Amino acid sequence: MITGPALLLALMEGAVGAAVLALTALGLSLVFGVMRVINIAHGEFVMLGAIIVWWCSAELLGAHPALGFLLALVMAPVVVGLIAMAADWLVLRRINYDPERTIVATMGLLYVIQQSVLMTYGPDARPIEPPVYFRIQLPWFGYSGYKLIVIALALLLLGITWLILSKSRIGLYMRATRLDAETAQAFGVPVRRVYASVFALGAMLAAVSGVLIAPIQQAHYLMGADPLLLSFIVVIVGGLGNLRGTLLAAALIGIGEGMIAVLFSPTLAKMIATLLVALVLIARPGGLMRESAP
């Protein structure tokens, strides 16, 4: 029997998952929307963020988990963004961003990152201390204050990303490139630099989500699979390249998946999410919302 407190707990857990999922899926949707690249290695950028926060907290500043976490919040997106830019310059640019070849190329990037982490970090899943310890006491149960901080930070980062896309010059370049890359280049937009920036921004969002989720889960070299799967589900349901649809789908799927996982089982949650994709593809092949500019 599902009680009120159990339902409230499931809703709160779902909100945490939805906030982190929105960051991850937004990066994937942005890359596809502007570059038309399906990044199979997107989940590995999440994993790298989690590995970096473990390194900062446990190895670099082991006595100060809060300082290590704050350092990782800055370090992880920078390092992963640079890796993404290097991958763009070394691989994607040289195959001219061909949609079919980029799938194979990013799949290769996935294995390179995964096996590199395995050789240096090892196969073990390692816990990460939360940067703060406090609980919000509700009438029925206590709830982790860190998880509420995760929601707040994710919403803040989503807002900053939206401002960059809608108000800045680079955001204007991204929208122009997305609509017509050749025309944008004719008007002086540095399209290849925009592509590199978009790929890096998508990776940075994924890395930050890895930093945020690592103290809740554990860091290990295979943890990129679930974020990648859920991000693809969100992007398909929301509409390929549609950022508003992605955020809406992330909220719906994240909360729903989290609630089902808490109330029933994580396996059932994944099954229902996958079934939802099939239903959306049948009923609305373009997603819940039509594709639109960022």
Contents of the next structure:
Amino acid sequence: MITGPALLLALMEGAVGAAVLALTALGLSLVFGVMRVINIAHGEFVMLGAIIVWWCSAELLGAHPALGFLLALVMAPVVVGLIAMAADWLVLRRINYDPERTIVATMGLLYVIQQSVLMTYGPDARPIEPPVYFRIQLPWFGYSGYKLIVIALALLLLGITWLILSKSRIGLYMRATRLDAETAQAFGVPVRRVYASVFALGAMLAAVSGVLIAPIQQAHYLMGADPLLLSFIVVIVGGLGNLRGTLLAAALIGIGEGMIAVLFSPTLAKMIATLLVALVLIARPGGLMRESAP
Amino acid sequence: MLELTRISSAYGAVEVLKEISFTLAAGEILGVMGRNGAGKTTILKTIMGLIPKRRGSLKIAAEEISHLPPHAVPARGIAYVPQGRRLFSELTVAENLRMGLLVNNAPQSDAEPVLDLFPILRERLAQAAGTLSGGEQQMLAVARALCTKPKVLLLDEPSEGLFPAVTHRILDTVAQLRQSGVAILLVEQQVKSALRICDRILLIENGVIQHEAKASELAANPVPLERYIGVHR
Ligand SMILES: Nc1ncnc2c1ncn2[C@@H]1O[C@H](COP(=O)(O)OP(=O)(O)OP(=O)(O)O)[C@@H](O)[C@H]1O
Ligand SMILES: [Mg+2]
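Switching forms now, from the form predicted alone to the form predicted together with the partner chain, please provide the structure.
Once more the chain from above appears, this time first in line as the rest of the complex follows.
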């Protein structure tokens, strides 16, 4: 029997998942939309974000968890952004961003990152203390204040990303390059530098979402698989490279997945999400929000 | 203003342009004509650096630019109106113009004189470029290029797919630019339009300039036109 409070709890859990998923999927969608690169290593950037929280956390620095968390919130995007730029420079650029070869190349990147973390951080899943401990007391249950902070921070970061894309020069260049890279060059856009920035921005979004979920889940070197799968589902359902569609799909799938996981079982949630992709691909091959060919 | 000397360029291993040489003076309109696949678009793309040059020299205002990466070319004063318009279709009209302005970090207000040439665009600034009519899209493609304040303007078949009246208006506006000293390279398939507004015409076949003549000479004696593009009139 599903009661009102249980439904509310499920909805809140779903909202947390949706907010974090939106960040991760937006990164994947940007990279695919602008560069036509399917980044198999995207989930590893999420994992790196979570691992960096652990390094910055109290165990290591002996500081208050909130301080370590704030430090990680700054360090993770910087470090992971730099790693992404290096990968762009060392690998993607050398194979000329060829759509097929980049799949294999980013798969290689996935293993390199995973193994490096395994060798340095180890195979354990380590819990991370949330930076704050307050609870919101509702009439039926208490709810973690940290999770509400996660939603707020994710929305803030989505807003900032949206502003960068819609108002700034680099954002205009990214959108123009997505639509027509050759013509963008003819208007002075350094397309390769744009690609490097997009790849870094996509990785930074993933890293930040890794930071946000670390205190909710645990930090583990294999934790990148789930966000990768879910982001792919979101990006496909939202219409490849379509940013508005990505956000809408992240909200739907994140909330739906969270609710089914709480009310029934996490496995059922994944099954339904995957089934949804198949249905969308059959009914609307261009994605939910089809405004133009990809 | 623009000087090509024995320029060759290739798509991969296939050499398309073979030793092309010509000059274009300030205020001049030079027409480029030839059959489909003759290499007209390739000439423009090679000048923009979008296709790698194999050999030869390319100068604008006496400065050698053949070694520049493509994104550095427009700031040297060359603007491009591609075949098929190639607008950023999901960006607004204003954003498309901004792409031109940003080439020289020009402020938004620098779009005003360009919008005076095509006032209809002023009413469409917030609209996505892809939703404009064909004629408006071509005007926007020209306007976007003019926002870079070019010394040399490259136009690739601006009349393609438009009604003659619309083409006429756009070409007349372009022709006015010569008064301000802009040099214009115009690929044009319509013989009548080309002869009307060009000063000189290059006839291209298989990536080679086969014939070069004043427009008035071709009007008087259309034999080369028949030979290289198969039209009379
Ligand atoms: N991307 C490409 N890769 C390989 N060959 C190409 C490419 N683009 C054009 N070509 C070849 O180069 C030659 C010249 O093409 P180009 O587009 O310059 O012709 P054009 O004169 O502009 O023709 P049209 O009147 O159809 O626009 C053609 O033989 C064409 O097949
Ligand atoms: Mg052509």
